[in-house]
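In structure tokens, the next block holds one chain alone, the form predicted alone.
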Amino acid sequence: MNIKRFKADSIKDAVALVKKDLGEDAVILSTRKVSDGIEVLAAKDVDINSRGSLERSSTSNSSINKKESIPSIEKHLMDMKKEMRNMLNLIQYSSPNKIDSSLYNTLVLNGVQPANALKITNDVAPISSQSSIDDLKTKLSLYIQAAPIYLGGDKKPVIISFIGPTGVGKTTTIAKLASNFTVYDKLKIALITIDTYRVAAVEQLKTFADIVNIPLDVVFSPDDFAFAIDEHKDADVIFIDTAGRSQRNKKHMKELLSFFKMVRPDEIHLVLSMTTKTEDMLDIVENFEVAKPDKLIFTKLDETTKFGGILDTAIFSDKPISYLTTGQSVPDDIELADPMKIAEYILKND
């Protein structure tokens, strides 16, 4: 397998360089932004029966200069480990037949991790060469579960909580959903916030609640939380806003769980921003699992051009996606998660 790095001003230019140097059958292992543009790591051959030697590009930083500093050596070793993981993933998921490099590259360029891209490409191989793009979307959509907030039962009020890191848009998402449920579904909504860390977040929710005439309670302790829930027992839906938590701050996670031990929400939605790197999204999902979220919400789709992180996170978490948000406008910029539409995003090849 011949692996090389390519640098260019844009993804399109980088792909052109890859095709020119390695040919149409080359596959892209990873892409990343660098200070002077885009860096692409590509391989010439992923046929696991091949016995060709592993060559590295003379333009890559493959040799370690003796004058390098210790941090540079450590970074080099980390890059090598990452490339080795990519290679192992290729070997693990590749079949003896060559994959459809066009589909594979489209997935990777749109942010899908190489292992998932290879698995999916192999899964759709029987249809990809002769089928329409709609067939591919249908196949890809099977990897994505979707489920909005469930209001079909007899229980009232339905208690819905939103959790996630700081800055992902939990409060704005609640405002959008509360507006839609109030205006279009004619439901009686109540809001409770346990986000007492950020005055701005409380003020934002209070302003919104006043505009649409929805009651809002600010809660400071788990005991007050149970009392506030009881105060709104005549509501159809109670939305719970929580403080942004670092997935690695055990103290904050413990505080969050203390509220949920007092009253367990009917649904907990983990909110993730599309401006977050996929690796970090997976780390967030893993560490927030202690709160047992039921569904995922992806925000800020309007602030990215790569949507592969949705697919990687959906596969990793095995949880349904409930909503997507596409801007700051309340109540308009939110939509039900649609596996086919998500697949369309991911298969874009701009």
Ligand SMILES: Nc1nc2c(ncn2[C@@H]2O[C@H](COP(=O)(O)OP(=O)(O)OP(=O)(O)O)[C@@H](O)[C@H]2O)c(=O)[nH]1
The other form holds:
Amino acid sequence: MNIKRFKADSIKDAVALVKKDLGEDAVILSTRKVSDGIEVLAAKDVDINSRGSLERSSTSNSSINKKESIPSIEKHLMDMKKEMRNMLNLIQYSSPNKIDSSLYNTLVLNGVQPANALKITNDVAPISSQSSIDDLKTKLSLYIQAAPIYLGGDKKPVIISFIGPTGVGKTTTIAKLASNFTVYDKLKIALITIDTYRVAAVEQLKTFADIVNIPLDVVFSPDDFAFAIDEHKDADVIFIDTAGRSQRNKKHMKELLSFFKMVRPDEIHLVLSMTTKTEDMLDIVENFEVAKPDKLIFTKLDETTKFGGILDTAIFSDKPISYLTTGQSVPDDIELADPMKIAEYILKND
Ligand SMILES: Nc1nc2c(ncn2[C@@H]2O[C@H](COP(=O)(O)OP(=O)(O)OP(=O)(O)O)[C@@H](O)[C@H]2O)c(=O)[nH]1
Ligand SMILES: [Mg+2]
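Switching conditions: you have the form predicted alone, so give me the form predicted together with this ligand.
Full assembly next; the chain just shown is listed first.
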């Protein structure tokens, strides 16, 4: 196996260099930003069987220069260690079956973690040689489950809560769904916010509720929460907005749970922003699991060009995705999660 490091101004230029030097079959082992551009580690003549596994890709900003501190040198060493493990895995799991490097590279360059890219490449390998891009899309879409808010049951009102880190778009997404449900589906909607930390947060929702003419209750304690739900028992859907919380703040998480202990929503959607690094998204999923979210929402798709994080998070959490949001505009910038469309985003090759 021939392993080489390439440096260029952009990922596109780096990949062109890799292909020119190592050929079309070269495999990208890792990409990372360095002070003067992008660095790509690539290998030629890689054979992998289905037991192969790679570590999370190193896409950090680490770079070493003369006045760097001890922590960043440690970080740099950690990155090198990860790269070496990736190489060792590749060597260790060599097999006569060549992997489809173009599919593998497309996935990694779209932000899918190498371990998942490898697993998927191995899974789809039997069809990929003679199959069309549509077959690949179909195969990839099977890794993604989709499930919008379920309104088909007998229970009324359906209680839906959005949770997640700060600023990911929980309130905006509730506003989008509440408008669509009111205007297009003619449903009776009520809003409850338990985000009472900031006056601005309540005002944001109040302004929206007034425009669409939907009732809004502001709730300060778990007891008030049960009472507010009861007040809206004639609604079709009650949306519960919550304050953004750091997944690492145990006190905030406990507080959130105290509301859900009083009234367990029918569906809890964990909202994640595509501007978050995949590693952090996985950490958020792991730490919000105490609230037992049922579904995932990905926001700010318009602010990224790499969609691999959706696939990694879907595989890691094993939860369905309900909606994707694609901009700030209420009520338009929201779509139902569609596995085929997500697969298309992840397989795009530019
Ligand atoms: N570009 C883009 N911006 C979005 C999207 N969704 C929400 N935003 C913006 O993200 C910012 C935060 O949105 P909020 O809805 O207040 O987020 P939040 O999760 O309720 O925030 P907290 O309540 O503070 O935790 C606002 O400026 C929104 O307009 C999206 O899909 N794309
Ligand atoms: Mg909010």
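Rigid core (definition): largest C-alpha set, two forms, superposition within 1.5 Å. Positions refer to the first chain, counted from 1. Everything quoted here is computed from the prediction, not taken from an experiment.
*Asks:* After fitting the rigid core, is the C-alpha of E303 off by 2 Å or more between the two forms?
*Replies:* Comparing forms between the two forms, the E303 CA shifts below 2 Å.
*Asks:* Would you say whether D36 is displaced between the two forms, judging by a C-alpha shift of 2 Å or more on the superposed rigid core?
*Replies:* D36: C-alpha displaced by 2 Å or more between the two forms.
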